[in-house]
Each structure stands twice: as C-alpha cells, then as structure tokens.
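First, one chain by itself in structure tokens, the form predicted alone.
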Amino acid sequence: MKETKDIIIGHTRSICPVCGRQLPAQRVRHGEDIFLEKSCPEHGDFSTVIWRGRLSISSWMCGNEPLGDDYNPNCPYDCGLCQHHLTDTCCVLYEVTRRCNLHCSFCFAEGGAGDDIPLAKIKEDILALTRPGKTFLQLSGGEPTVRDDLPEIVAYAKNVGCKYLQLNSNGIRLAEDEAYVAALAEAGLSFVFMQFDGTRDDIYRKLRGKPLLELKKQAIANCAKYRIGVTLVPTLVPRVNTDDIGNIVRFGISQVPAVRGVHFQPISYFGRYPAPPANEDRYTLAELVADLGRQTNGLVNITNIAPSHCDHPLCGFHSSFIAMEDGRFIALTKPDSEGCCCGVTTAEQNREYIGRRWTRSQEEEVTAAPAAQYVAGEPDDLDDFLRQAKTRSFTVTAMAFQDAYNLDIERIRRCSLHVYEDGKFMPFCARYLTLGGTE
C-alpha cells in the first residue's frame, strides 16, 4: 500500500474550541482529505475535517487571498466589525425572539428558551441598521413567527427603508394559520427561508423531534397562495439526511414558482449539540457537490457549480437555473461566468442577486410542474426563455457555518452575512460561536 505524505497547504488562524485563545492553524492534506489543524498549549492538539474528497481544493479556492500578517489578534471577540474585515454586509440577521415552538436536536439559537425582544427595542435597532433601499433584512430568533406582531415588524421594516425582508422559520404556524401567512404578505414580506431537512418523516422525528412533511408541504402551500417566495433550507447531517439531497431537489423544482430554491447547510456545531463532534460526524461541501451531482443524475453538478467569492470560497457555493414549464432544467450559471459569487463580487451584487430570485413575481402566471421529470436542457425559444426566466428561476445553493473547531479567522473576516446586536454588526459565526461543546 502507498504511503501518502501529510502536506501543509495552506496557513491561517483559529481558537482553541475549550478555552477560546487565538491560535495559528494550517489546512493539512491527509490523502485526499484537508484538515484544519491546531495546537493549544494548554488544552492539546485538535484536526478537525474540512474538505473531503477529490474535488480540488486548491482549484476552488483560486483567486482566494490567505490571510498572511492582516488580522485582528483579538478576532473574533473584537468584532464589530473591525479594520481588518474586508466584506461590507450583504444581509443582516436580527432576533426578534429566543422562543421557539420546536426543541431540536440541532439548534444554533440554543433550543429557544427565552423571551420575546421588545417591540419597541426591535423598531429602534431596525430603524439603525437600515440603509433605506438596499438593506436585507432576515427576521429569526427563536422562531419568530411565535410573535402574533410579526407582521407589524415587517411593515415597519419595510416602511423605513429595508428593501428585502426574509423569515427564517420552520414553518409550522405558516402551516397552520393562513390568515397569518396573508397578513405576513400584506406587510410586505419578501420570502421565507424555511426549515427543510428533507423527503422523509424519519429525518425530522430525528433531528426536530417530530414528523413535520406534511406541515412543511402545507406551509409552502399557504405561502404560494399569497406569493411568498420559499426556498428550502436543509441541515444536512451524515447518516441522517445526506442520501436524500437528490429528492429534496427534486421536491424543489416539483414545486416551482413557489420555491426558488434550496439553500444546504451542512451540520456546524453551535448552540446547542449532543457532543463534541467527531470527523465522522461533519459534511463538508466538497462532499455536498459531489453527492449533489450523483443523487440528481447531473442534473445539478460541478460544472453548473460556483465557489462563494462575495465570501469566502469555502464558506458557501450558488448555482442557478431555470425550471422550465416543459420540463427542461436550464442552468445559468458557470464558474467563471459573470453574476454572484463568481470571480470577486461586492456583498450589494450578492444582495441583488439572492433578493431578485428569491422574491417572487407578482404578476406571473402560475403552471402546474411537468408530469415528466425534470432533465438538462438548452433554451431553444430566446423569447419564451427570457419569460419564464423571469418567473421560474431556481437557486441550489450552500453555506458551510463554522464552529469551534473548524472556525478559520480567514474566513471570518470574508464574511458578508452579519447579525445586529447591541448596536453593532458581527460575523454570523462569531456571533454564535460556542465553547466547550456541551448541551
């Protein structure tokens, strides 16, 4: 048997995940394996898992500037954010609860034990995180459709100035409440980015503690009914969901125009999680895109596939199609084609880019999906592709969150998707950062 050298590919900084001092790392080839590796003097060496398989990483992360002597030392506990970030915000997460209707297994907002922010706090903060015609603004928690005032929270947001509004929800009270889901979209409610871990009742009674498929498809339903615009959004966790990434795609496009997409979030551990994690226990995006390629049968593959370059390359993926009436699944986007994500792209490209094809068109005519099943195609009707491109886009994109463990100072200072709290804005992963790995 060939032996296979350990090689350094790459070096950067991390923390300690027991007592959080900054740290140097390097990204360690094992075989075809990268691994971010590093030592504490107190608390020992850690190699934690972050690319697996024969997808090069050196080759997705071309372009990519290291992170050399420019760095914060006190980062991520400084952040605010500081001199040495290098992305403006693309989208603000805020809270609007710690409450939660759910106990997952797997939460980053710690089970939702907690209160409700008041109302009067969250106009105040909306108010100066708004910059008035471009904001994007995620309203999550908790869950924040707990809140019986949510719509009032949306037409505030909207009427000062946030051009796009998203829920983050699983969806249960937008299942079960239309009148709710109708006052939701008077307000002026963008689209919902909702909780969808998979095909299978099995998948939710083991990650959400109960089946929820049919809420979830009842959710979606109310939503298209008032043109909410949902994309799916999957925590992918090894031997619980990741043989079903081909169907929940598939799901998707059977549901075009009502859902633009799915957004794949592979498992970090943040908040609240069973244990601290082993290796066999993580799934990284090299893994998703080539599963991705197998379960759809080359409907959605690498080559349809480009690496986040708003943020950092290996924080996220997108790719984009049109889900055409007769059955044709056109994809639009390329690895060094112009749009999103492609090349250095600023976090405002970005914001427009999610926002014009997560939102949906007023004005559009709604069509039954194809009886067939969904192949790749070409366009052959230029007019008749401009109008459905309108209408039926579909998104497959990703985001890699960091932990303890894999959390790469590199990447947080890359990062466009930042959290409003006490005044200022914070790196998502920062924000949510958790030591110790206990429950």
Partner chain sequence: MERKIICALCGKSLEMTETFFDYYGHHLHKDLPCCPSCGQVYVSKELAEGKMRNTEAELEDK
The other form holds:
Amino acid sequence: MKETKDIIIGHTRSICPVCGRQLPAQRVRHGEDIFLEKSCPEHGDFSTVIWRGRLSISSWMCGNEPLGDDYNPNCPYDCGLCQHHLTDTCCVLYEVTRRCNLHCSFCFAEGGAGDDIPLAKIKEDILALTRPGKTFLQLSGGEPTVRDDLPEIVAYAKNVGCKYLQLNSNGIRLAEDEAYVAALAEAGLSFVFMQFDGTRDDIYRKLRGKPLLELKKQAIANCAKYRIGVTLVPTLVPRVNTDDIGNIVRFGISQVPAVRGVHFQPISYFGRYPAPPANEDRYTLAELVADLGRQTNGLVNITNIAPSHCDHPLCGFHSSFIAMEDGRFIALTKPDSEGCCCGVTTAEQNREYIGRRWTRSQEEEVTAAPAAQYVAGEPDDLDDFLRQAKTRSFTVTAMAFQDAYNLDIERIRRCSLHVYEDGKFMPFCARYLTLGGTE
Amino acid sequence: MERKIICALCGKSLEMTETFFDYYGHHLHKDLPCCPSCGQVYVSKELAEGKMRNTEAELEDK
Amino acid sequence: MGWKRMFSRKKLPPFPHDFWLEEMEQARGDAEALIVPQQYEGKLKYLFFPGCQLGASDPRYPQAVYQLLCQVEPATAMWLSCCGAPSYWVGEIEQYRAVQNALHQQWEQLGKPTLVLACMSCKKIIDYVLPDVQPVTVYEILAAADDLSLPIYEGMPELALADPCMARDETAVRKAVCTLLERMRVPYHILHEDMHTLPCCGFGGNIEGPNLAAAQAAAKAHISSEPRPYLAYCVNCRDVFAGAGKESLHILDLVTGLNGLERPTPHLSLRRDNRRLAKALALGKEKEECLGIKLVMDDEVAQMMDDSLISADHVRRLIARAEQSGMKFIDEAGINIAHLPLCGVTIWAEYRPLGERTYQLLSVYFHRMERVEGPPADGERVSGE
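Next block: the form predicted together with the partner chain, after the form predicted alone:
Okay, now the whole complex, with that chain kicking things off.
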C-alpha cells in the first residue's frame, strides 16, 4: 500500500471566507488531490480542493512565478487596480442592468430585480473605460437583453472606439425576438457569450429552473442569421452536467460556423448559491481536462490544451481547432508534453486571440452538410485549409473563477478580466467576492 | 501566370506539381510551378506574402 | 525567465532572433579589427572600444573619433568588435559570457589600458560582468580635455538632450555630454531630468524582430511630445529617432562635424557592410575591396530587406549559391529568381547580373513554411489515435 503523505507544494496567500482577512495559505497535496489550506485565528481551518486527479499541477504551472514578498497586504480590498497588480486589462466587464428574466439557483451577480441604470450613466461609463481601438468590452448584468436600448448601447460603445463587443446573455430574448438580434448586429455587436449548460433539459431545470434547450438552439439560429458568432458557456456543476461535457463539445462543433467555441466555467461559490459548498460540490480544472479527453474520445485532450498565459495558469486554459467540413478536427494548439506552450502572453495578445477567434468571419462560407462525426485530423491542401481556417475556427476554453474559499492572491494579481464600476477596474473575482461562509 | 518564368538550369517551362510543406508539425501541400527536369519549385512573392503568410499565421495559433 | 527557457527548448523560432546574433558574430568576425600604434605597444593608455553599432551606423565614426582621441592621448589603440549585448538580450548566456571573457583577455593582453567606450549598453554590461575593467566613456575623456579644440556652432537650434535608457544613474556621463555641448556653444535642454527613469527608445532587447509594433510605439511615445530636434549620445537611439521622423544628431556628429540634422536612419540590412567599411577606413585600405559580391539596390528594396530582417549578407549567400549551382529561375525580362533555405525561414530574391560580381537587387521576400521532399509517411497524413 502506498503511503499517502500530506505534502506542501506551494505557499501563497488567501482570505478567511468568513471575515475576509488576508491569511497565509498553502497548496497541499493529499493523495492525488491538491487543496488550498489556510487558518484564521478567529474562524478556524479551511481546506478547499483546487486540483483533482493525476494531471501534474507542476507541469501545468511551469514558468509561473510564485507570489514572493511583493504583494499588497490589503489585497483584494485595495482594488481598482493597485500597484501590485501584474496584468493589464484584457477584457472589461460592465453591468448594464441588475434585472434578469431568469432566477437561477446559481448567479455570480445576484441578478434579479431593481431599477435600471440610466442610459446617460452607461454612456458616461463606457466613454471613461474605453481605450479607443483597444478595448474588449463585455456587456453583462443581470441579463443585458432586458434592456430595449441595448442596441443603442452597443452602437455607442463601437462609436467611442471599443474594438470588440461581447454580450453575456442567457439567450432567451435572442431566441424570441429576431428583430432585436438584427438590431444588435446592425449596431456592431461582435459576438455573444451564451449561457449553455448542456444538451438535456433536465440540466436546465436543475440549474435555471426551466427547460431552455430549444430556446438556446433558436438563439444560435438567430445569431447565425445575422452573422453574430456565439460561444457556448456551460457552468459545470458536479452531478448535474459534468457528464454532458462531451455532448456539449460535439453539439458546439456541429453548429460551426455559427458557434465559435465552448467556454467552460466550473462552478464557483460567490454571489447567489444554494448552500455553502463542500469539496464534493467542486469541479476542478484538472478534472475538466481529463473528462474532456475521455468524453470527446480524445478529440480535445491534454496534448492540445494550453494553460492560461495572460492570466495565472490555474485560472484556465485555451485550445484552438479548425473543424473542417469533411470531419477533420485540426488541433492548432500544440503545447509540449509538459503542457507548457510558451511564456507569458500580454493582455493585448490575449485580447486579439479571443477577439479574432470568437468573431464570425464575414467571408463567404461554403454551405456544406455538417460532417456526421469529427475525428482528429491534419491540414492537407493549403488552399482548402486556408479557406476553411478563416471561417471554421473552434475554441475550447475554460475559466475557473475564485471564491472566498479558494481565493489565491498569487492568481488574482494576474487577473486580466476587469470589472468596471465607479471609475475603477477590479479583477472579476475580487469584485464579486462574497464572504460569510460557515465556520 | 502572366509572368513567364523558366528554369534557368534546364531551360524548361514549369509545370504545376504537388509540392509539400511542413510548419509547426503540420503538413500541407499545394500545386506549384516546378521544373519537370531538375524539380526546383518556384514560389512567387505573391504566394509567399499572401497565402503562405496567412497559413503560417493560422498555424501559429496565437 | 520564461524566454530563456523558450529559446533553449526550441520553442522560439530561430528567425528573426538569429539576425541579431549574426550581427554580433560579424562584428566580432570579418569586421573585427585591432589597431595598435606600433610605438605604443605595451605602453597603451587608452583602448577605444566604439561598440558594434557606431561603425554600423556611419562607417566614418570610429576612425574620426579615434583620431580625436589620439590628439588627446597618443598612446591609444582602437578595437572594433562587440561586447556581446545581442546574445545577452536573446538569452544565450553561455555565448555572452564567452564574449565577455574574450574581451577581458584582450584587455589584459594589451596591458590593461583604460577602456574607452562610446556605448552605454557596452558600459552597463562590462561594469556588471567585468568589474575590474572600470571603463570610462569617450565623452568624459573629450570633455576633460581642455586643450582639445572643438568646433563652435553658431545659430544651432536648441536641441533636446535625449539620454539613452542605459545611461540611467550615469550622471558623470550626462555631465560630460553637457560640457561638450557648452564648449561647442550648442544650446540644449535636458529632456528627462530624472536619471532613474530615463525612457527607452525601443531598440533595446532587439524587440523589433518579434514585435515591431512595440518597438515603433516606444519610439513614437518618446518623440511625440517634443518639438525640438534630438541630441543623443547613443547611436541606436539616434538612428531609431531619425527613423521615427525626428531630426536627430549624435554628440559625436557635433564633435567630428561628420553629420547634420538631416541624416536618415541607415538601413538595417546594410549595417554589416558599414562595419566592414569602418574597418577598411581604420586600416587605411581601399573601401571597395572588402565587400565581395557587390549589391546595387534602391531605397525601397533596402527597406524591404529591413522589414524582413534580411541582411545584404543573406542575399550575397543566396546569389552565390544560385550562380554556382545554376539553380535559379529566369523570366522574359532576364530577371533571375532564386532562393536560400535557412533555419526556420526560406529567403527569395529577384536580381539582375550587372557583370563584374555586381548584381542589381530588385526584390526580396521570405516564407517560414519549409518545403519538404514528399508527403508525410503513410499513416501520418490524417493523424488519429
């Protein structure tokens, strides 16, 4: 019998999920799994799983600089951004409303009811946050499509120089109101980030309170009609939809070029959630990588997945493919055997990478019947590859948000997804941080 | 091709022939003008700075 | 550092990073020259080390400055070479240490004369790696030489003194440059007072290759808010600013009278040739001898080469290979077209022979995709499990 010893594999800093004070923390290996552990003098010990399974965390994190001594002792409360923050803004997230047309059991933004933000204030904010020719703006909420004036907001943002405009949406109105989609396209919307938790309605009933699959499909169809690219965004919750990962990917591929990729978000416990999380309620990046390989029969697997470089490697991963018309699935990301692709990427490079891949090409596409099945393949004829590469890109990406239980200062200081509010930019996980866990 | 190019070594006109390329572990092919005698392949500036550059950019991923 | 690991694990393509290593190797290779006045052998006081870029920018600089130095101190030698900075910038640490060791050896062999530098990057590296050498700059020597007669400039517009970033905290050097300006009656204004935070022109690290936009943005940011012409004491800064559209002088232009404000930036592709000419001038040789195959081209083609990081030497190798093997194409107008496969890139050139080993270069281009002999072995064409 192998002796399982607890090994500390790294030191960082975190916060107490109850009172929020900054604490030293360790990444500790118990058996095959890795936990973030910390001890609050008032509220006791906390141990949260951050990595499950045999995928090597040290290979995944190769090249990452550990926290060291140069951190803000007030992190994450000095946000907006403090001088210890390491990464420039890649994307800006901006809430245009608190209202929503769903009431999900999980919601990072605690969306629901409330008065709408005046349009004038929104325009003022967008003008302030925009770096002309550079900004990648995500319009969020609540549910932005509850606003009838959303097309006007999009047009304004484009006008003042936002380079990429993303709509974060549950897609309901996009399915039900084609004219609205047309107006968004006309206004210059770049792409839609659409909540898409699975290929079965039982998943939607559990997570969102009602069956939504047909509406999601209709939303994709409407966006396709007006050439707005759609990225599917599943929130992964153990025992609800983690067995549907392969189906989600296959569904996404079958919708190329209307769908540009899938962006997985393992569940994170901030905002509104049904109950304080036990470790079995968590789903880690390592498990997602393993399940992707298993459930897609190797179509998407560790050999073509690269850890985040702009953000901290524990914050996510990316991979890009071309889904050729004849069923070849060509992997473009080829990290070496250690899972390491290249060094640090700048925020601008990251922004351009996702901006380009998620935008639907305006070029003529050959309409072909979708391939019955996709298998890993290689490019062949140069002309054919080039023609299809421009239109049939497909990304599989993931972002692991942090909550008060697994917050890691080493990660948050590299965050490039910034929420804009009241003149300040804050890392997403700092802005939506919720305290008050049980002791 | 408007521009008439011949192989200076063999004096022959070029014929379109399947030509193979490698880049970043990917293998591609394209028909290019080639001398039927000595086999040397002609890559025009237009091709190098157009389709080849675009293909390289796609395969470089980021 | 991530980039060191990248390069060592062959994650970085050799092109364009190799370009700068080749520049360094050439500066230490066929452009290398040690000029020691016979009567002062073994009794040298100064060793002038202009660095690899001074002669690359204008071949007349090293010899002209050397002659001035000899007026101040006759027991002065000159060594045209390179301090190894390009290898440091690309993470080839072993190579850079070897270059520095060779430098130290040569300095010892010459009797440890005072090393007199013109480049602040050379100074930063030598101070750090070879602390016993204790180099000084030519600017300090010339400024302290009260008897040296310098040109007086009447009616010169006020210049903005743009210190190089490598002069951070080198107050004595800045002071020397200011003294020289005052002696030559050139009005000036220090652009950036705080010597801790001198801004970068964009040249350092040779980032132009991998990220031209970043290099250009740095240059543009530097010159954007200043209407006055620039005075630099780093020749790379001078050339970068001139290339970005700012009238720029080097302090040595004023001291030697060699150039005025309008000198454009010299072509990157022609710098190796300039170094050879600098060596020829220093050795008192006929200019033309040193260049082998002679290339004739107009400015647009030289710019094409610069943009592609293709040097004249690459084109010479291409032409030599094509002419020797006969492997080239020809069009109806008699234009020759040939290629040269290198590591990570294939270069193509269109040229016309003009006789007597002289060729007119009409166009250059390149591709990174590598032509291979045949399709991948059976079974590899569509990869699967």
